[in-house]
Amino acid sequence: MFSRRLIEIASLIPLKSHVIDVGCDHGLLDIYLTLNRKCTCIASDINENCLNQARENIKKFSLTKDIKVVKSDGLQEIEYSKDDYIVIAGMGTATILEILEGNHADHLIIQSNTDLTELREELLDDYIVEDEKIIKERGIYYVIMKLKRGYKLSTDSDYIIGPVIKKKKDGIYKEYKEHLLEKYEKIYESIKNTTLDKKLEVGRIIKIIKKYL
């Protein structure tokens, strides 16, 4: 029931934290956090069907009194403090950034299904990456980021690869960087007849990734 991705997300959240799970889907993360990390959770979603399924799952584990279920578009209907952990996982970067616009949380756990470079470029103006984890499920790489509010000068390699990922050279981290390199090499091959500026930009990204392999 609890996927490896869900368990890795939970592992980044300190024991006994207060957690806002935005886009909770079936509420499984909230159940796992309540049972295994003694967290207090709010499970929120805009989709009533997801919320009904979450309520059923929460009831199965006898946690109805422990996990609050809220219908909300992002964070709009939720009261939270800057010390709470906001979790947004399984959405696209554009949606994540829209949800986080104007937020005042100091702690974020983010897993985007789309453009990680854009996500980092936006978030690293206001947050520092404390940790990054990579998992691979069904042939797909998932990057999970733990961020805290603050500022640290970032480089292109931080945006493209990830400030934590780029420093790790073994196991899944090396495999992921090889995957990134292959991805951009394919892009380079596909734009042979495009503008010189575009080719130079992709070539620059390839050089950056190779440097950290």
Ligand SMILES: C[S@@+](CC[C@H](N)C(=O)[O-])C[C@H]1O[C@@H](n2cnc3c(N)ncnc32)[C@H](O)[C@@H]1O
Second form
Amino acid sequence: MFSRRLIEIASLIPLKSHVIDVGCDHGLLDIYLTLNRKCTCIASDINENCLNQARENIKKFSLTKDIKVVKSDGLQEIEYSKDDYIVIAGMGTATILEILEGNHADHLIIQSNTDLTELREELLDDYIVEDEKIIKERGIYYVIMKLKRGYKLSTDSDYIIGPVIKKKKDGIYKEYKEHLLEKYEKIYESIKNTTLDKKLEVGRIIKIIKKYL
Ligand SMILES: C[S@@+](CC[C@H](N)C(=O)[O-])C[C@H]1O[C@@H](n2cnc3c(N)ncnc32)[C@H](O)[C@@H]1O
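Having seen the form predicted alone, can you show the form predicted in complex with the ligand?
Every chain and every other molecule in the complex is listed next, the one we just looked at coming first.
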């Protein structure tokens, strides 16, 4: 019932935290966090059908009194303090960045389904990566990031590979790096006949990934 991805997301959240789960969908993360990490959760979503599904699941676990369900576009309708943990998982980078615009949270747990380099380039202006995990589920690689407000100078390899991932080199790191390399080599192949600028940029990314293999 609880996917490995959701369990790994939960493992990055300290016990007894107050959590805002933006885009909760089924509400399973909130249920898991309430039962296993003693967290208090607000499960929120923009979509009423998803909220109804979350309400149903929450009821099945008899947690209706414990988990607050709120309809909200991003953080717009949610009151939160800077100590709360904001979780945004299973969405694309553009939506995640839109939701985070103007936020005042100190702690974020982010799992984007799309461009991680762009996500890091934007977020690392205001946040430091405390931890990062790579997991593979049903053949898909997911990177989960734990971020804390702050600033640290970042390098290209921090944006492309991830500052903690490249340091820890643990778990499925090697396999993930091969996957990244393959992805960018395919992109390079597909832009062979385009501008020199694009080729130089992708070529530079490939060089950085190879350096950390
Ligand atoms: C693929 S689901 C991910 C669900 C869950 N977070 C997970 O990781 O399994 C994405 C959810 O985000 C919600 N969503 C998309 N844009 C949103 C927004 N601007 N504000 C709140 N929820 C949003 C969708 O309705 C959907 O339920």
